[in-house]
Amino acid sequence: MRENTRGTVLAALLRSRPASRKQLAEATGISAATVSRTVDNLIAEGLVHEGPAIVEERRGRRQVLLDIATDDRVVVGLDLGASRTRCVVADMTASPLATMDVATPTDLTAPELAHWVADLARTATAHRWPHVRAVAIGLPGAVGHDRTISNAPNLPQVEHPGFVTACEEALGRPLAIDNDANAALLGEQRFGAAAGLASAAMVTLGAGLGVGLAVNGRILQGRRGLVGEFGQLPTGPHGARLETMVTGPAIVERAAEFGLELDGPAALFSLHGNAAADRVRARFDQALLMALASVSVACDPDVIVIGGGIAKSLRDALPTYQRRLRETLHVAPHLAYTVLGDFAGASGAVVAALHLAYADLGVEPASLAHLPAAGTLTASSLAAVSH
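Any chance you could show this chain by itself in the form predicted on its own?
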């Protein structure tokens, strides 16, 4: 009972900080005396600190505000991609302390890549490394309940049976892993374009096609992690997978087939009046519409958030895709561009790492869906600490 009370009070403070003892008692329904004793214990443990006093409107009584202590507890969120890896270091309130954005060394073996991930986390945290309580990683593949990884053609090292264990041993910290699109959706749910929406989806377009789905506020995963792997659908000519029609490598390859040399996939979207480019763009648009329609009918989301490297070239075209999707389905979810940008996946990994840290402190699983509170991790706060 004491542990449950402790976790309940801590969760209430994390949701609405700063708060007084009286406010926490009102929020939790726990007696004021019990809340006060619990708070005293949390202060003694260094988890909570007292701040300024406020004067209540009635009787002029003073209440001391309480807040979460952030000096000696941090988490790390990593988005391990096939081309770039992003990292966010955050305190227990999800306020970002540091970020990193580096090229992923795809030529490493699975054990070498695991150690590189751990070294990156140590570099990003610098002097804070001893205070890291948990780490979470978003990966470009399907992650099963048993932590096996499949369908990661763009970074096959992560499919190695010992990769996750090697990461955990190299980090020496509790580790959460998930698909990178799921991580990006989690970030947008807590801090971005899907905030406050129970049903949402994330579509990431880059080296691969990633999709995350959330229903009733919970991200769908499945026993083998295959939920959302729409890129594997055989929808093209001769059974070609959908992923081969909408990703960066696919764009460059299709352009080459039409005799069009592109410096990169983004170049396609800046070409106008070029017959070959128009044909490649038409095929891309049709494939993307198919992906968006598939996501829409799969979970009927309120919003589909679009992110990833290619999405930067599509931002101005979202109204057109919105119109075409509505013409196809008659009723369609809202299409929105990512709020957290390149760091959506790493931000979602921060949320997953914080859930590990909160649970270790006694916060009940039912409370984790509403934590951390929105407002601390934002695009501007990430930019303020970027290297």
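Basically, rigid core = biggest C-alpha set you can superpose within 1.5 Å across the two forms. These numbers come from a predicted model, not from an experiment. Residue numbers count along the first chain shown, from 1. First, how it differs from the form predicted in complex with another copy of the chain.
- In the core-superposed comparison between the two forms, the C-alpha atom of residue 32 has shifted by at least 2 angstroms.
- With the core superposed, residue 240 shows a C-alpha displacement of at least 2 Å between the two forms.
- With a cut-off of 2 Å and the rigid core superposed, residue 162 has a Cα displacement that falls short of the cut-off between the two forms.
Let me have the form predicted in complex with another copy of the chain next, following on from the form predicted on its own.
One chain, no partners, no other molecules: that is all that follows.
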């Protein structure tokens, strides 16, 4: 006797779709009779549609393909960044319907920012707004279990106690909030460089150092949202914090100390044969290695995905970091470059929103941890719907 046949069947369909009743019965281990009845209910509720029959060179009645209904249910994923905000609208199969990429306004109060976010979601979904079932937001701050936000120096408004509830009220939908690195990890884990890996980590290098950790398909959060705040580690000389050596502003600052005027952090990595640049880079490398090693021993991920603005400059050097990490620890996780790039965070937020939406439909959390598994959301499918 099963606890939640309905959720199990829905999860199986979401995992490999489209699928016939027979395939679902085999995938779930539930009897064909029960699957058939359950599918009838799901169709009656409008959650699932019958598709065309499979045409085979075989005898017998043909399998009728089933798929998740995509007409009247939509979710929104938002990546609220310090400089830019990205938004992805997707249906219940995680197929993107629209994307947006706009500058984040800098001079808004917390309530104003909440309304700006809600308006952005409404604009992005357009006529589909009434069909939005859930929204998720990733933002550059530590999010606790009680949804209090702290340590968001690059977007201080979100730390305001009323920000989250203001968003929720302005949206009028179930809302999930998480750290942007966690959101990016969720995206990479479902559709990107960590696809199908239950244990993975994400390191984003940009205005700040963001880290997300996932174990057994679940993102670690912690009561106070302290998980992933590796930037605070006192690892440098005289107890200097890690983020004073690997973030964009810090790189420019360190270079200036060595008499090097950089246009931006990326400039450091295009200088070759410059002694001062080499010394700044050596310090950066040492600090990054420390961060990667810490992440490795924190959760033993199968892969560490590197993303964020500075990641572009490091892409070619990844094998070198990989080698040094392996020298430091005897066994080391694989290093991979982000696949979803700038939209990793928003894509992960889509996944979080889908989790909310499916939880409402009776899919239990254990199944959600691996959903959606199909690669419907990809860099190219995103590009196809962007304007």
